[in-house]
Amino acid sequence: MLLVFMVLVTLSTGLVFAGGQQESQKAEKLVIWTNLTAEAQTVVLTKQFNEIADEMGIDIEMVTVSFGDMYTKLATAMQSGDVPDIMHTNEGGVAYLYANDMLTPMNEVIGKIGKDDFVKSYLDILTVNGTVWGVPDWALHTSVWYRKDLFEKYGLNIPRNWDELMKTAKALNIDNDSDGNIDIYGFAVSMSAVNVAAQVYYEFLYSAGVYTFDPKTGEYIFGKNKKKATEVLQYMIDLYHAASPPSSIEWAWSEFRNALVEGNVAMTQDMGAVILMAQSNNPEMVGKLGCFDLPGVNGDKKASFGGSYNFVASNQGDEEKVKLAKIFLEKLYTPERAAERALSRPMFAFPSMYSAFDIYKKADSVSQYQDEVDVIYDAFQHSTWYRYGMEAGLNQMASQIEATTFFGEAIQSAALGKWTAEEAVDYIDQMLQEQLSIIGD
């Protein structure tokens, strides 16, 4: 469903400065297309884009686009010349523009701000031959989110391979009524077709260190590692079998955190807006959740799935334009103004700036779980994280995973037995290199 909210900010008077300098008694506008929608991050985007438009002398129109009408959306702005002159968004928008010679670079506006001050891993993966195409905004880390309760209570530890973590999982499938049946599942293994089940088998697949594309001469390779890319995926169903509930195959977001927080599985993949949701749903459950990394196959993990949001700039505005939403970007990177954006989203989202991170982990939100901000603070900072086939930076790769549900539909089947899993990789490798010929197209 189309979820579209505009705000119109029209600032009847004012000057626009440039570095300080007056350059027009007319107002300029900038269009601003933003990808989140729900109303916490909506709200604080709205109240710091009326704040810089303020300081500026300029009107603002911000439009909040639902990511499943991204794509196409973008295609139809591009057609008609009316792409925003500024957009926040995923890895995956970043990539689609980039392919179509959409973005200004950044490096400009990273160095006024302070290259220092930004995480290496959150520049690295919006770089391109030493050219920087976004401003990161915040990140999310993907871990396993479990119930500590259920750990100590039946004398578990944190998996440090995938054996130990089948036996885990097996070991919390739990029966408390005696009745045959299995009351809390041990690992929520969701394959909801539209995103999810590809983010969660890439998470699996970048453990195990199996790309899409050569992190060092981007070459594609996911065809050259099938034999690795079946071994992952037969895990991940035989660990849905032993441990997961059946209609999980059909999990979203919402429905593997809400069974997690209402006690109906022990552990599942998220990024951290688990706690939000727990938070809101079964207080009680929020003291007993914790997390930990996936480990790798035999304890040596190769990288994470991750994701993040960032701001990028069009070029196709005339050279006054570019200017003016340069300097509204970096007017946007306070440290006081990124910790805000990034703790107005659920959970666990890590503001891109270490100065901003300082805010961060004290507010009161998060402030209580510091030992989960550890974990993922320092994933962030000494691992390695990709977006799926950004193995070697921007890759359009990603938008075109996003926007259809191949990955799914292979992994539902294998896991109902229609496919082998090596017939599910064989269909997943013949449509990577399909999109892989559109996008060379």
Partner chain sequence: MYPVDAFLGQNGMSKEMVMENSEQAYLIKSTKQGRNIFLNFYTRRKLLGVIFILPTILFLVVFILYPVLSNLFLSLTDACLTKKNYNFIGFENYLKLFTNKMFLKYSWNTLVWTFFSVIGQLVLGLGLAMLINYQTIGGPFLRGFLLIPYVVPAVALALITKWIFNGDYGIASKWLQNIGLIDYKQSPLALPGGAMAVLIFVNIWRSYPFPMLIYWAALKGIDTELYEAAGVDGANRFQSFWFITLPQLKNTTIVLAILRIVWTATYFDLIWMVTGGGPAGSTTHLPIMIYQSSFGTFRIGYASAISILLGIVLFVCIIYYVRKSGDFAD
Second form
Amino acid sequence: MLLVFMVLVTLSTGLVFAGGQQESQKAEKLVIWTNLTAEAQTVVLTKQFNEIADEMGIDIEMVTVSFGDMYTKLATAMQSGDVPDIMHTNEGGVAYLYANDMLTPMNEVIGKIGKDDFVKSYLDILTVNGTVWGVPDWALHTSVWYRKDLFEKYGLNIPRNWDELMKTAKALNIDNDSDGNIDIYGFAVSMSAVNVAAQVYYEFLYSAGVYTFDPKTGEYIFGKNKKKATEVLQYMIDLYHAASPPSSIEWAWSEFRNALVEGNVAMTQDMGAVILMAQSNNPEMVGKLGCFDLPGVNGDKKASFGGSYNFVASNQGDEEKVKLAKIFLEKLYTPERAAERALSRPMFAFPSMYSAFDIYKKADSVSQYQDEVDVIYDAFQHSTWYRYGMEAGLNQMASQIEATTFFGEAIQSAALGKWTAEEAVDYIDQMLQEQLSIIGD
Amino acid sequence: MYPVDAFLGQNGMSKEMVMENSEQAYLIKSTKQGRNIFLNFYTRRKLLGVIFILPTILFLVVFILYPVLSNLFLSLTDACLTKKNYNFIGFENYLKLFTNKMFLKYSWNTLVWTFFSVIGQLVLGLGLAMLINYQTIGGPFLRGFLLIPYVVPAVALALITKWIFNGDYGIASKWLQNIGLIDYKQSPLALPGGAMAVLIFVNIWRSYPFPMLIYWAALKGIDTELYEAAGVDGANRFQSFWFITLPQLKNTTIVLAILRIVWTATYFDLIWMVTGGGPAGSTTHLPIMIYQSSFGTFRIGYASAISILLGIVLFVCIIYYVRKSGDFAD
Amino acid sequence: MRIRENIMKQTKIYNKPNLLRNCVLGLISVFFIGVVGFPLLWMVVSSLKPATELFKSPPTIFSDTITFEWYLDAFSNKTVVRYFINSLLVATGTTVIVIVMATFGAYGLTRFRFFGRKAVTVAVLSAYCIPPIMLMIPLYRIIARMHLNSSLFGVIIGHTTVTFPFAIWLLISFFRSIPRDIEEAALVNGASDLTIFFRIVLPLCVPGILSTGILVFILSWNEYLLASVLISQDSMKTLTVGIANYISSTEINWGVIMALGTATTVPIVLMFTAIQKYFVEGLTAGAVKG
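The form predicted in complex with its partner chain, contrasted with the form predicted alone above:
Okay, now the whole complex, with that chain kicking things off.
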């Protein structure tokens, strides 16, 4: 009996460790983390990483750490000294590593790939005083995705300011069977407390020119702009009451995308991922969807909400390792490879290099959306876009907003009428300042 | 003849007593044979007992006692997951908590969640225990079936809940919409009161089997003579339930209630996966606040302080429970 | 013995043939079977509906066509298969460690008398009440310090902490219910303690140990909080954490989610049904005393 137990214990422990650790015999090995966990994306990354590793004659270990776990995992890694050599992450992750002094400057690598080939706005986010701290891979951009067929059917035009948006949204509250219940809602205002509420609110805030930090001085200015922030929130809540499904207060990405794809709403904010969802869940809808940029309050749009994925290299390894990582990154940025990575999430991810974009645009998966591709790529090149808290460059605030729910709680409370918009903005301001004091410590 | 039998014969002790004293019996035998192993024997037995429970003790110390003490210590520091060093800051975390208006709100949510969940599962548990106790046809099947929720993974339950209460396609939402309880295309999960009510309902669904079983065992243990006597006195069924069954179940109920209060107040998975604490923080209870403070803002010192405050309340319950089930502790 | 007599008497009292009573009880039973069964049934039914039926409003109870596409979808994903394997390894590892420790522990606590025995029993009982949320932060730090947070062993340790007190609690009542006569006799006969434990006690306790083991397996399989905190590498996640991520991910696919939910729940329910008899005995034996 004891023998059986012992054998079992040994076996299971062995299995566990076999699963957890795979020691390599080769001397040179790069550890690469990515936040991308969707299979289509990891498949491409794995393929490219292996190709390059073979080319260079080194070994790699790719670890997928999902977005939600990233900060915790990074914190643990920093404390135990297991920081990856290369990391593929959004600006939040870059800012976090930068703040903790863990990154190698990338100017040299970008120079070798060709600085002019990169869209400027992609590089700007990662640049502090002339030093670029990462190599941008691709970025996403928030637009309003809408039902072209419904706009046509009801003779509606693309709204040019917030008043028109409200009117258009109301006009698209459609009761098909005249039973008194709205079957298609005009505009989904999604407010899931995890990330989504903050993203939607920030798209409205940026359109109206309200920022967390002053883009020029870097000073915290949300508190000074509370009046405007309150108006923006009030508009968002009015839009919710006027034209959004009541349950959208709890909607996250999947719900609002599904609602558009299944034909329950006529407009929603999104980053182009609806397309992939339409292709897999409701192909009929694919041809009926289009996008436009959320207008500014009076038509003068200030900025929009976006985000990027980037490769960064750690400065923790020895000189050899850092050099190796740089060569590895350089090899990742051929136009073909960059385009292939962005195309693993078509219409959502837009490549950072012009040369890659040329390939991207011709790809089958986006061929049907040439107009939309142009709208979005134009925004990337010519207008301003930020991730929350990053208006003045790399800032850890993004991670604090991402990992907490105070934005969502305040916005939902206001939408439910438990708080006034003013109280909600006050609370957000108070929490932002509290987070600021923690980061500042 | 074994010495035990001789022992039994000579002293006329009951068999049970002999069993208790068999170690001595063995000793008597040994001493009779002139082997002086008295100390040896006891030492050996004790040593062996200690060896048997050594892993248990070690484990309890390293993975239960140490974490609890570590929590206590951390709560007095400004420890942050993102920083390597931390300072001792006394009771500052506790002071911050008491001045945080959200702490009061989340504590209240915890109270509501715990109170209704526990009441619900005890009442339902008792009701169903009586049902399976009296049910004659298909009794074992019924009991087996009613026990299933005990092992349904919280994650499966959470996704079922999200699906059947989906505003557009959820069948339960549809029913609620049809009877006019909520608006068309609305989901109770998007309403503050509704979300809490759904969560409590689902929690009762998943946790009544344990009280049901315990009550069932307790019901079987009630002396039937009491009922017979009551029957003779002309008590009806309700009266015998009220005056006999309930008082007999008092101790069971207390122990059960304490156990379930502790588990419900600290139960995280279901709420987290169904609503994440929303909408508008209406289902955020203290465990979610702890989680958010640890892995949202990374302030583990602050999170530990919440967990200690929650712990103190529960500790009182635990002590009471351990004393109440003193029989069990033997 | 007493209990059995009571049951017989109670049955006699309450089970006078009464059609009305049986009908009422039957109806109540059917009602509760419905309440318990419906959500699970709905999950299974939903996992077999094609997309067109799934997103039909109002929903149909049974769809005209049955499809296994969601299952194929779910299990053609390598990560999902990995989650299953991880959960299996974690639950098995936890069960083995917990059962070995708890069997020795429960035997030690019920059969030996030594200083501090009562204290340990009380400690086990208290540990049973300490919730995972309170152990979360320190455990996370311990595991991180031991560099176990990217191996399954960290989760196994976590799950051991939450299941061990429950296992030992159950086993103590199993051991108590086994008459000591045989052991006494063997002891008197000069058998060594270890021989008694391995040759006599363990074989007698096999049903109890087995069912406790399966319960520990189920608890570990179902556990979410610690598994999500102690593992951050995607390929090392357990099934519960994987599915929970799926729910909050950017592309939720209800069909796949329902298929995964069904695939997670069904084996567990079947396992539980198999050991239910022992579980009921074990739990109620302890409960009657307490």
